[in-house]
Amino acid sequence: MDTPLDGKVALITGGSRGIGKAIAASFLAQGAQVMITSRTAETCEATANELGDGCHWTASHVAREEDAERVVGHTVSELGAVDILVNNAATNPYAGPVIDADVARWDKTFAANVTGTLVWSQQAWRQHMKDNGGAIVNIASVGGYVTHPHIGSYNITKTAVIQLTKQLAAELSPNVRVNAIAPGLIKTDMARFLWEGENGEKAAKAYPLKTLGEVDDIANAALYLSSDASGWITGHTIVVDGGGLVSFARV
């Protein structure tokens, strides 16, 4: 499907590696100017150099409201717009039962994954989209639909992102569309302990399509939701998981 983004400006949080980097590459290939941001300046710079012309960068902390205001303002000033916002950055500092979660790491997870999604959307809306329209894509997770013995805290934040997507879609219509993507297990560094080696082989067998996801699978979905090809879609979460939810619900 031809989904050009010629003339569009996209801002991607957590854009220096993994899913964010793949989304940036996809958008660049379709003609967009892209601003990537993440915590480490050196990583951002290296990724921008690798992706080439049209990729710009600035470092930020996704959980800091002042950073969101600064980076959105910088993007509008330097590139003229923020037509597309991809809220991709997330963290998962705690693994274990939710009942044993310490409040410090619980709060850190919510600050990045939920509050971060809100404040970056607020700044994109206030500084450009309110008057010019646009598209927001939030990266949620299939974990937002299920329980898990080890990453329950993370999954709860992704449930919140799915609901936040619906709420913002209702509030920002008709000029701004807000959708989300719920990936299954994707081969990223963040999820390496879940897919590397025998763990990955076992996990892949549980999926109807018998493979784990790649970052490009999510980038393709983000491209669709950011383009005019999805112009009559808002408030929805697209599950990209190789059929995992179907399989897991059956066992």
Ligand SMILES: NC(=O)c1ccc[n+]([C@@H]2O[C@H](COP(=O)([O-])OP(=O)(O)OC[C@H]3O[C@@H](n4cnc5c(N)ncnc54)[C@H](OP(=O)(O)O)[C@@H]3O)[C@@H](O)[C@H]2O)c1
Given for the second form:
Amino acid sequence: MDTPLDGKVALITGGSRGIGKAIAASFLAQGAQVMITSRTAETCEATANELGDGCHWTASHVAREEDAERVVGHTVSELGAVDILVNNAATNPYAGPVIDADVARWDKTFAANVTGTLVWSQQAWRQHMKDNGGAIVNIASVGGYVTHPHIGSYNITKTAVIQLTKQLAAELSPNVRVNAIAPGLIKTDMARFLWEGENGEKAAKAYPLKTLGEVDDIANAALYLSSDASGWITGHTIVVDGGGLVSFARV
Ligand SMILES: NC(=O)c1ccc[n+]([C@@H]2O[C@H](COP(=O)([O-])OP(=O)(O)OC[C@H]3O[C@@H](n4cnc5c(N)ncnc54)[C@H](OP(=O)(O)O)[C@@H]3O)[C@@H](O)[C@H]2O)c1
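Switch from the form predicted on its own to the form predicted together with this ligand and print that structure.
Complete assembly follows, chain above in first position.
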């Protein structure tokens, strides 16, 4: 795939591990400078050192508007731009039926996953993209399209991210393209309880492609949506799920 990001600056929330780290590595390989951010300074620093030249880091909390303003400002002043924003950090603090969800964890999930996506997009728009253009990629989930007995609250936030992607695409065009990715089950820390041990083998069998996803599957889609190769696409969510969404009804 010929999708160079030479000269571009990308800001990736939750870039210290998992999917965000893979996206950072992929963007660096395509010539971008990358700012990764997450709550834990030590992990950010270690990841930036591991990924090498062109990878910068700043610690922040995705749900805090003041952190979004500070990190976007820091990226623009240090690296000269925020051409690409990947809203990747998310949380899933509650497992159980939505009808029993406590408001504290419901609010926490919405604050990180939905409000976080909004405020980082607002800051990227205000501090750079409004005048210079850019691309925003939101990491949603296939959960945003379906119900689930345990992670319904999280899934509802991802439905909101899919709709927010459409809304912002309409509002920010033609300067800025806004798209999303809906991953199926990917082997990261966040989803460990769904794929470790027997759970994983069972889940993989339910996918038409008979495997769970790897972080690079999502990084490849993020690279496409961030580059000029997808220059006529905005407002859409690409499902990257081994065919899961079209087959679960048959399992
Ligand atoms: N893995 C899957 O199966 C799957 C499927 C569908 C969608 N997704 C989505 O993919 C994205 C990445 O998930 P992942 O699986 O790569 O998770 P992960 O491996 O647990 O990584 C999450 C990243 O986000 C950071 N983070 C978490 N909470 C944060 C907060 N409040 N503020 C700032 N940073 C925070 C983490 O660092 P710190 O903890 O140090 O802050 C870490 O860098 C999420 O949007 C998730 O919903 C994942």
